[in-house]
There are 2 protein chains.
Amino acid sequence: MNAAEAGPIIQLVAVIIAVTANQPRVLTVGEATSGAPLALPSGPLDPAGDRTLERALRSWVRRQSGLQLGYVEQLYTFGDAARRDADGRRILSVAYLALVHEQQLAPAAGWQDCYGFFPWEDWRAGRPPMLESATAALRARTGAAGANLLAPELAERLEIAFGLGEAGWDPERSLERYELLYEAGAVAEATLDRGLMPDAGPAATLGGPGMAQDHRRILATALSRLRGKIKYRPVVFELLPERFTLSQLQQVVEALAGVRLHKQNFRRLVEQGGLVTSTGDYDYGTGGRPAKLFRFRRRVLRERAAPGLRVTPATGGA
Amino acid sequence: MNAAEAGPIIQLVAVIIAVTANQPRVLTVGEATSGAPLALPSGPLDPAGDRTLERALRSWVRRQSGLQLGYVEQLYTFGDAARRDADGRRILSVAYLALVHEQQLAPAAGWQDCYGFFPWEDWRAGRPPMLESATAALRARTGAAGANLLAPELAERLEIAFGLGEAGWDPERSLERYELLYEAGAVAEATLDRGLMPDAGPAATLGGPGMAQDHRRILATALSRLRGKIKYRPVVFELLPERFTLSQLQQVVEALAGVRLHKQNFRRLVEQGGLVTSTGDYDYGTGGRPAKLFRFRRRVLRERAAPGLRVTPATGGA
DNA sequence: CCTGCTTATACTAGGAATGAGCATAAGCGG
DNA sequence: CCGCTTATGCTCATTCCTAGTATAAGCAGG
């Protein structure tokens, strides 16, 4: 057999994270001026000198873009027929996802706001208004698929993703509300996709241009792994500096989980599940009173089996 | 380039899991009689025919062993360069995790005890006895690598995956106690695959002949999965019949999470969740009071935001 | 039919964790 | 000193969990 024509090719795909300025941003290349749609990076992998998958995406990283990675853990591998090069030849990409220190942020690099990409994941102003239009086009296939048997399952979905039962807003989700919406014809790369969706409707420019390929639902998927994670494991500390006040950690969290927080039970949850030590000192530029300065217990790992942030939104809503 | 050169091939897997008799079990090909060692089903992906990598799995999983999946997820994917086919050529897994309710066990096919690849998983009966050994293999190698910086860094590793602090044994932690194993040689595969690891020591066979390639690790990570998974999903019913008692469930649970549960607390646990209804029948064969016999209850996914069983063991220990 | 065994189910006291809010402290600019 | 800001401390009612005790309802054997 021929292994040149049997053998689809090997992508490594990183989805890289850090959060500045209470925003939770992705490194992306491609100009954003350009009409060229924005990529995540991704590299090869050299099948005779990368020991392993990780070792190979830290090398390209740190060539490409300078990064030194810290925290990388995989995170799914995208096989889809559809996935294709130039050359027609199919593309297996496993993505990786990357947290990254504030200050490691190469000034130059394309970093983009997530929310860019998916603004109905941020509810920490409030349930974003785009909701409505985009559960009304999910909605109006749920009553187009009529007669069609997919219909309850299809309506059972779209209440469980986008939280419209008892159960409410998920922000763990966001995997299953982005393939909802492309499935739907919702989102901008699902018309380019098939041609098959006519019924793409009103919304078809929901959250703006996307990105390549289907980069955008591998950062779904980042977002979706990182919004349960924090929950069971103290991954919030990969994206802050050595030392940080309780709001700064507050104010991650609520970045990622794109969701407000009470800030009283925050802090109990915090000090007293022990995930941090006050280092003696202040930061008095907060312009109130100064905040004590923490830093990640590591001890914490010996103590608890699962600690992580639970994120339970705050009543006030707004 | 030569692309027949530079690509890996790639190869899916399946870690297939059923639950029978109380006992976790995994669906093996290669005969347990001869020499040769067990290794999980694994297929190809045909880059032409094949849609996406999980219909490629289901399909030749079905042609291979008869058995049509149900729930299937995507699990890992296992590149390290020391994964070579006979010719040489690196290969590329991707293994998904798939659960199968009891009745659907082929009968003839090599299905086999999970806890025969990992006797110090199981905790059902109380602290399995050959523990001590194992931390007893890697405390030696702790205490080997002595001046070296690695040492405390390993120490607090060994801590925490096999719950030697406060925080106890984690049952989710199968995959990290595996490879802190498979490091300090103390399982067969290790000294096989490194000739480096030349303080293999009195504990080398630990849990038996392995299985073929990396395939002891790859279970490790389904163990590690399904674990974890149990506590926000309600995946166990995949592994029930469609109506069960209790009990059944419960067992099920202590089957996968190898721990024993405070029964009052589980049923209330279940009920009160909202995760099963009662069908208005009973089980007359339990040998004592007759059980009622429940079902999944699907409404609950719409109801809560993460459905699972907490697996919090019993006090008694045994 | 009563006894003793089994497994199933019901109920409860005490404690820990959680959700929501009030109150106080300590910076700053005027 | 006032009014604004943010940080921190504390309370209280409620829910949830842990670890039990107690009761129900089968079966086998005498």
The other form holds:
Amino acid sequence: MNAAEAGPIIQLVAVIIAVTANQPRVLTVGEATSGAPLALPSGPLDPAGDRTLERALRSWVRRQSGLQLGYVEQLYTFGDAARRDADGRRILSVAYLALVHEQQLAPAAGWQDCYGFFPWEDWRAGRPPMLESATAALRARTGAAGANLLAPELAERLEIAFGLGEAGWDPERSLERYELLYEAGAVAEATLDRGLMPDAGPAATLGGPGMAQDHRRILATALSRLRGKIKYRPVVFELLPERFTLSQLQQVVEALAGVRLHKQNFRRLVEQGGLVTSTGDYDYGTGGRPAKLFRFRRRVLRERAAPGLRVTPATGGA
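So the form predicted together with another copy of the chain is up there; where is the form predicted on its own?
Only one chain is given; partner chains and other molecules are left out.
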């Protein structure tokens, strides 16, 4: 039986996100000291034995990391023609997004800083220095196109994705930025896919370790999706304890969005949206004035079709 007759392989991939100490973290498997790239938890679907894709995914995550998943949603299906195994069989990856609280994992699994993989995505301390290297690599590719008809299109994509025009930085374009850098050969996966070592090209100047297969592209997709969902779904509360302060809520939103938010505007938005309700208790461990404790007001799910947080950065840019 040839590869076409055998049919595609269905791979299940989990992007598992937590926010710890105000940093978005992703669960990876593999030993960072081995030299092999880290990967997202994943495994093949058994068409005969697995009742559903989601159950199979949960089983793979449990076996590889020891983690029992709670909130899970399907993210995207990746099926480019070039995604094939050693025998030429096409690989379809069905990715899922899960939000959890960070916890101890099996020895072969660990938590990694999401922005370690995308150092140009975190604007909370201002414009990332890494961004200059990223846009320089892309400008060089645009210039190298010369009279090629794609040059204007590349320039426009660069301007929109990296916020170089009037519109400014859009946090939700994480995937577009990664794909542009991949096309320019400016990330580790691009050089690996071309049979080169990661330090053999411009990827070394950009930082951000590569991941196995196309898992960093899948992670970029999840980051874009999560940043967008904040606006119309209360997913952020999956990452908070049952009782929290408004400062904790803001810090988690900022961690995911990668931007700073105006404190008073954020609190006004939360109150107007009816997303939280006071517990009547206070957190006395803040080191200053005791802070009110709140909990997610679940009734808002029945009151509004899109109960999210349409946040904007503290300044005109990010």
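Note that this is a predicted model, so its numbers are computed, not measured. Here, rigid core means the biggest group of C-alpha atoms that superpose within 1.5 Å across both forms. Residue numbers count along the first chain shown, from 1.
Taking 2 Å as the criterion, R63 counts as shifted between these two forms: its C-alpha moves by at least this amount when the rigid core is aligned.
Superposition of the core reveals a Cα shift of 2 Å or more for A81 between these two forms.
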